[in-house]
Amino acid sequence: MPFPPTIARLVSSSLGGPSVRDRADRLHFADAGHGYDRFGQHPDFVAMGDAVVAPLHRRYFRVQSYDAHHIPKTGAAILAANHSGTLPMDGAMLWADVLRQTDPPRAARTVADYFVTSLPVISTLFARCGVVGGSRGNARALLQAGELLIIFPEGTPGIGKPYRDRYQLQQWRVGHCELAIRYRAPVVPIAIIGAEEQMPQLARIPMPRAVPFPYLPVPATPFPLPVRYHIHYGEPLRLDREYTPDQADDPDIVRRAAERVRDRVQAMIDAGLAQRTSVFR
């Protein structure tokens, strides 16, 4: 553990106002007695990533939220949305539009690529906000919990895209789905438009096997631009009413229901788009 969570209050207390903290202090937690939850999540670090992503998120990125109603207040959810920009700073700024639009607030579980995890240092602060890794066992676990999972189905490939492919989703995972459908959770669509400009990627340097990312990128700025984020929130679609738990063995109906949400966030970029008036706006 880089720190105990009293320095995490410190650091919470500090940079984050009243708000921070009755945030905090209003989630649902279930200590595994020792402190933290069986996934290392601990209220006071999840305070801290609130307080250092706050200026960010208000300031910065200015990030603006449509349809926030659509995501479930209580039970488990998937939140399913598009994944672009670099450095995956559109993760940063959905957890922590969720936990701000969410009452009583939801600390959502982001479940990051196997790599992730492994990162020394990094891995350990991401899990104690409640980042978790993308295993069966793991989605599993959280979602008989009643957590919300924020999931990217075009994982990795999606942030490293070239900026001549901008908004035009990658391949589209399956997994989101046979979660949804086996452990009876609705979908939510999501659409994050302005990441995409956010440090437009020149090239990327593949990386040895031994090294714990996939890729160097090479961006094209040496910080993120002040482009301006809108998260659009879609109607849940509800895969757990149309399919019987058994029906996630069957990968044609998978598929097909993949590709469904996938077309619903598609669409929702698309009008994101056609509805913004300035990439900085």
Second form
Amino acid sequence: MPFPPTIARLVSSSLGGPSVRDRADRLHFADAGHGYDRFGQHPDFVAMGDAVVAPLHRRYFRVQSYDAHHIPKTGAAILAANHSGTLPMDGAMLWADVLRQTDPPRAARTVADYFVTSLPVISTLFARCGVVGGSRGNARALLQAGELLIIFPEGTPGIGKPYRDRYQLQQWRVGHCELAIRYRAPVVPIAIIGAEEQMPQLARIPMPRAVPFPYLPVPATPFPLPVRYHIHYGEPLRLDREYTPDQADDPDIVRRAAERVRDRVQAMIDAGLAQRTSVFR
Amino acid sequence: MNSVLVTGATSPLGERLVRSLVADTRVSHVLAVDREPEDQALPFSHGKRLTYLSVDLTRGRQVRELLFGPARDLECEVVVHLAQHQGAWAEGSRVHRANVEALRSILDLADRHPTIRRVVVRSFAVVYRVAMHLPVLVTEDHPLNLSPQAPQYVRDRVEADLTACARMGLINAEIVVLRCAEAMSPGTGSQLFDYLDASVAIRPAGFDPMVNVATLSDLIAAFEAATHGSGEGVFNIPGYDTLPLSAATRKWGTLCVPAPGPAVSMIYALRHLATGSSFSYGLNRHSMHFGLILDGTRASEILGYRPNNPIDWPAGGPVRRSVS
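The structure above corresponds to the form predicted alone; please give the structure of the form predicted in complex with its partner chain next.
Every component of the complex follows; first up is the chain already shown.
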């Protein structure tokens, strides 16, 4: 990286079928003048990401989605999901699933931890597909522009949780609810079943500050297992209707709202697990 | 409006602004000042609506004599302060006087000046802090780069910006600070221009940040809007073109070569020593990793400024802007 969008277009044409190109052509996209948006997203790279992820989505993880009609077709919204799996395949599968389940397709903007933006190559590729660094300013600008945000309120501790803690939500950060209340966005709770078993983590080695990532995971398997993903979309929580933007400054209101989202996600996880017959089916 | 005083009038931006103000029928007279001797300054005919004076703004006495002499006699209402030392590698007390103390003197004197009612100050996007945990899209409340390790080029610009901001509402003149995107023109002190104008540009491997660049025409439009506007405050002045650094190098016709960060730093330090080029990687290290795009919403809403002039990229295609 970087390589020009023509290469991305070639890759997406080679790997993906006409449906990938069709989705890219119908994408809602705010061109800042040279084919990129202000955060660096480019439709050809979205198509490339779509084409690269498609075999994983369709064949490897065999993603099954439920109640996808809860994803807003237009306007700002926050998709809040549980996070796990040692490698962020859950983020990629959710992103690809939203792209497939929305019409016209919406390339959700995944909000990543700060350190992701400091990783060479990966930061650029991710930015081209729509990933943004997890700063309040980025989230504000995107919500005001009517974008769809994927936020994992568990953050990095979620993806790094040990196997024994699978499907137990870690500390649930509250920032997504503050944003939802302040910028009038519904919150769609999402439960991702399957990811928590894909790459069981045995231990993690903390990294010194100079290294751009916080720890080195020690997984039980060298690559993610072909678990089946089940993505459950919950009914949107209309915090924007229940509270006024000024109430985003009230820590109690924001904390209570975040607890509601957390409880909803946990309940959907529990229901999804009860419904599932096998990790791989 | 009576008259406008423009400092830094012989810089490319100053000269274009002076031309524009002279042609503006709302302005009765333009008082242009810079350090250049009168016979070498402003090579265009201007009739009786322009006066040029050679003034050294680093000398407080000359600033006082300017403001309470010709500027008062011409009933200057607005001061547009563009004078800044352009060299990224320049250091020392004289540079600091040019960058900061000159502005401080102008603001001090404007407070008790009989005719000046507005001071428009040119600031720079480089005053903003760039870091991985900060937003890419920068509003006026974004953290400033107050690092003591920052080069004097940055420290002076931040100090000048804060000096202007600190006096807002406290003196008898309105203060407007325009934090401008880099202008893709020679002689404007643009680091990005110097970076792209080489035959080979070295880029930190694996990173391709978004950049926003402006034309002189857009910056002139912003200064005109600020000159004729009312109220005070800080405004981001973005340019029309927003694109990745790699695309900018391609469109400029520059060969872009990736290299590890420490090597980029060393190459540009050697290049400076060998050729005297202005680009400093140390100055731009963070923005070449994480990017910085000015959000011009406030300038659009209050000053009515919107960038309208795309850069004429030497090797680039047409620019289109749309929401599909």
